[in-house]
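In the form predicted alone, a lone chain appears below as structure tokens.
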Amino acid sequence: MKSHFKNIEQKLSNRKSENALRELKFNENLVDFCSNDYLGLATESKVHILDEVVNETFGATGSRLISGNHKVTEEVEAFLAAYYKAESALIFNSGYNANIGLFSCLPQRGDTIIYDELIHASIRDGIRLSNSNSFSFKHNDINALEEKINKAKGNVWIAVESIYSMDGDEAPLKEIVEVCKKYDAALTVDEAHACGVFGDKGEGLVVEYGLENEVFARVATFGKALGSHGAIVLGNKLLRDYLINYSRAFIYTTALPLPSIFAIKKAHTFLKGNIERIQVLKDLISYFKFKIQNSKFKIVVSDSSIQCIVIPGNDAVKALAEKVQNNGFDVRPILSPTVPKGEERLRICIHAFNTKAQIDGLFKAIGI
């Protein structure tokens, strides 16, 4: 086995030689500028202290399809369609799966999928594991989607993002549904960035833009604005049938337990009774665009939570999301490879918990 670990530390050493190497970090008593957690549900109390009592077994005990389907999980997911305007829906243990599963197990052989070139690697990993043609077109550019969808064979495949994760920004829906209808193209849209901050109860950008029968399938996910776990697919039930038959994310892996089915659901009914945190972080997300607008650094600013300043190099975005956290902000540095060499960058996520002051101090931080 000499080898084997002989490969492993060389590959090591290579991402420590570029200042790329990852490792786990726990920062404590930081302003929170780097979570998912955009609307503080993550620590809320009512989501998380479980005060139902349905038997004495709160494991999953194992699969959906053997012994981990639950009453709770169908009503759960009955009601999950109706908030997010879907004919039907299923629990998936997390969004990463949710891709993984419909991805390697919609697109037959002989298709074509075709996915903005920014997509998340969940998607580009469910593809690799589908039996499809793949093409990635120029992101968000409609005639860059039109031309692949030209070179294309069989049943065509458009995957997107309504929020990108890395810029943040917006995917072009409405045009994309037209192309969609255009070519007969099935589009599948991940709301993972979107779900809690966008729509009227934070569905997501598919129903605000009013388009959720025109989306072959959606995903929402739990893990970020609902400070929960767990993702959902959302369509028709002839595909909720065919994901619990066919897609091998579902079948072969252990149902999410009880705790986390009430979770999901207790996050949904809070952000119901507490819709104004919605607004409050849009009024921060306005007010951060406003103040860093006379930047000197290149930056990318949106109308979701994610913010983006541009440092190129590893060492140099490490060495400020270093000094950053220092003084006491919480942020993180995405390096390459994750993002192109060149565009590494300061990701500033904004959450309705945060306030103007803290704004000031961490951009004083930066040096903004």
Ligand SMILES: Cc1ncc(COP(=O)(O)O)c(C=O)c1O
Contents of the next structure:
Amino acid sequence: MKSHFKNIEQKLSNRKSENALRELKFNENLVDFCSNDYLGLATESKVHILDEVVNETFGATGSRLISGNHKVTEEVEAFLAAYYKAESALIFNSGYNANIGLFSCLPQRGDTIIYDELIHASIRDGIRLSNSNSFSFKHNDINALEEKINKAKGNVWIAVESIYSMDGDEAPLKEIVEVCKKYDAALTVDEAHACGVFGDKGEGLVVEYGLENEVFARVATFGKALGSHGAIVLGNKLLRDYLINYSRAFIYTTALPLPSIFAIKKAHTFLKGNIERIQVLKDLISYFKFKIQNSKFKIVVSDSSIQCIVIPGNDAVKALAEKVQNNGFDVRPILSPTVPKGEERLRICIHAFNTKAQIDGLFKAIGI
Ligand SMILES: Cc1ncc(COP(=O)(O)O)c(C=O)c1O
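Right, the form predicted alone is done, so what does the form predicted in complex with the ligand look like?
Shown next: the complete complex, the earlier chain at its head.
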């Protein structure tokens, strides 16, 4: 196996030479400006202390189609369908799984998927597993989208995120919906970073704009603002039946354990009863944006929890992130090749539990 290990070593040393080696780290008691726990639900005991589990089987015991389908799981799916204003809902083990499961089986051979160039890796991987043609279009550019649709064959599928995970910027959903209508294209929207943050009770941007009947499918994930784990595909009943029959990422895996199912329900019930947390978060985002608007740094315009400051070069952005961390604030550098060279950035996530004083301290550490 000498040559196998040699190749692996070579790939790792390529990463090292680009100063882009990924390493696992612990969060060292720093002020959290990097997690996806936007509303602080990950540490909310009312969500995670689960009396319900006592009388239930702990593990799912199998895939949903064999022994892992529990009454409570279907009840939670019905609850979530109502919460997110969808006809139907199907839980997947994670957002990654949901996207793989959706995109690998929806478009048929001869169809075309057109996706935003900044789309999440899970959607790209799902597309790679499908038998369809695929093109990317320039980020958030409606004309580019229309151009690509004009070249498409078969049924056309469009994939966007409502809030983009790297930059936190928003897709022009209303315009995209209009283009989809014009060309009879089916739109799928990944709401991973909008869910919990937009909409009256965190239903996401599609509901905030009243577009729930205009999209073919939505993916909401629960490991971010909902502070738990898992994801859901929202759509009509036909879609749910189809996924149960054809989505390999749904069929060939053990279902989520019941504590996760209960936690998902509790997180939503908690959020519905504490929607002021969303406003607290929004106020902090406004404070952040107000304070950074006249700084010398290039920023990415965003109304979401995710805010980015562009610091070109892996070395420079890593050094700044380290300095900020040494000052007690957990921010992470986003390096190339994750983003194009020259677009390296500090990615800052704002949470409802952060304070204005913490934001002031963070800015001081960055040099703003
Ligand atoms: C846009 C987007 N979609 C999907 C996922 C995957 O979700 P999960 O973490 O639940 O697998 C992520 C998480 O990084 C994401 O940012």
